[in-house]
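Single chain ahead, written as structure tokens, the form predicted on its own.
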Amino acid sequence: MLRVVVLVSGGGTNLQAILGAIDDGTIANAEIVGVISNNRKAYALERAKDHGIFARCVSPKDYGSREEFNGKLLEAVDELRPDLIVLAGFLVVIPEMMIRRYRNRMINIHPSLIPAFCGTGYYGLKVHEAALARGVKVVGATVHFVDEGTDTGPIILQKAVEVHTGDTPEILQRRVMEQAEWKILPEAINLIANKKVSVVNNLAVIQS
């Protein structure tokens, strides 16, 4: 069984899709061990709390400095002892010596087809505003193994989505997770649980 560590950092909607495939099959040899948020508020929490699903913040305002944080987020992931790390929106840079130890085991979602709309800058929102400012007829999202770039990591999974005339940043937003997120970040999961995922000369390759 694969034990699935989740770091989120608002209302946890990517968290809830992988909780619903668990509950339904659709990921299978997967469990959630815990999860983790550095924000208090985080809705997040209440749904794993809800799952019966061990659940705390560490948060780098309860810290001296950013190096503390970092060491103390990296304790709480592994007392967890994780196979998979999965980042669902969390809006913390990762420290490296998290991304060494947990390499290539170690996934995040972004809201773009990368490369487009991508890197340091782009998250949440201003992916979306970025899309419809540049004019582009398909957005999309991205699961990725996380390497120390900014969403440069070998690509799992894709899926595109249409822009419709008069969208707004927040109705794509929404579409894009309904049609993508939800679907590829569970997907994925399950294909890794199923060790269905290799990566070889920095490219991810799905078994069939």
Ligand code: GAR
Contents of the next structure:
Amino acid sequence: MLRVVVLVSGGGTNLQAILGAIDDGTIANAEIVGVISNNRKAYALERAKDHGIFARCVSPKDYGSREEFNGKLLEAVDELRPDLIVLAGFLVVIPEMMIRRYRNRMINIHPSLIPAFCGTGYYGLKVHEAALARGVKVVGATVHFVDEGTDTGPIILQKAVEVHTGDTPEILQRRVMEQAEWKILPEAINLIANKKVSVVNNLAVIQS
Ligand code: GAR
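Alongside the form predicted on its own that was just displayed, please also present the structure of the form predicted together with the ligand.
Entire complex below, previous chain first.
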């Protein structure tokens, strides 16, 4: 069983998609052993608890410095002995030590087709605002391994979604979640849990 720890900051719809996929067997050979949020009010924490999953908050507000917070976050993650860390809307800069320790064992869902609309400043609704402002006709989502850059790690899965006339950032965000994020994030976890993903020359390779 792959031990999965999910890091969240907000609503937790991606967490919900993972929980549902484990329950209905879409994800095999994986279990969520804990959910950690940087934000005490994150609804994702309730979703985890409702599912009987260990959930806790590690907030930077509770510590005197960023270094101290980074240390506590890593400690909280390590305690759960994860095989895989999933960043599911986790809006915190990942400490370098954590990136090194969990290289190719930490994945992120980003709400665009990387390398479009990604990197510093592109998160949540801002991604969809930027896509609409640019007038692109196709958007989407990406699951990738986490490396030292922002949204630069090996790409595991991507899925495209159409932009419709009259879309608002909120409508587009919802469509990208429904048609792409909630599908490819569980799919990526299932592939990893069943040893179908390897990283070769800094590129993710998927076995069929
Ligand atoms: C999702 O759209 C996710 O792709 C995005 O935050 C949202 C979290 O929603 N993540 C990023 O923008 C990371 N750069 P959720 O809490 O309902 O899963």
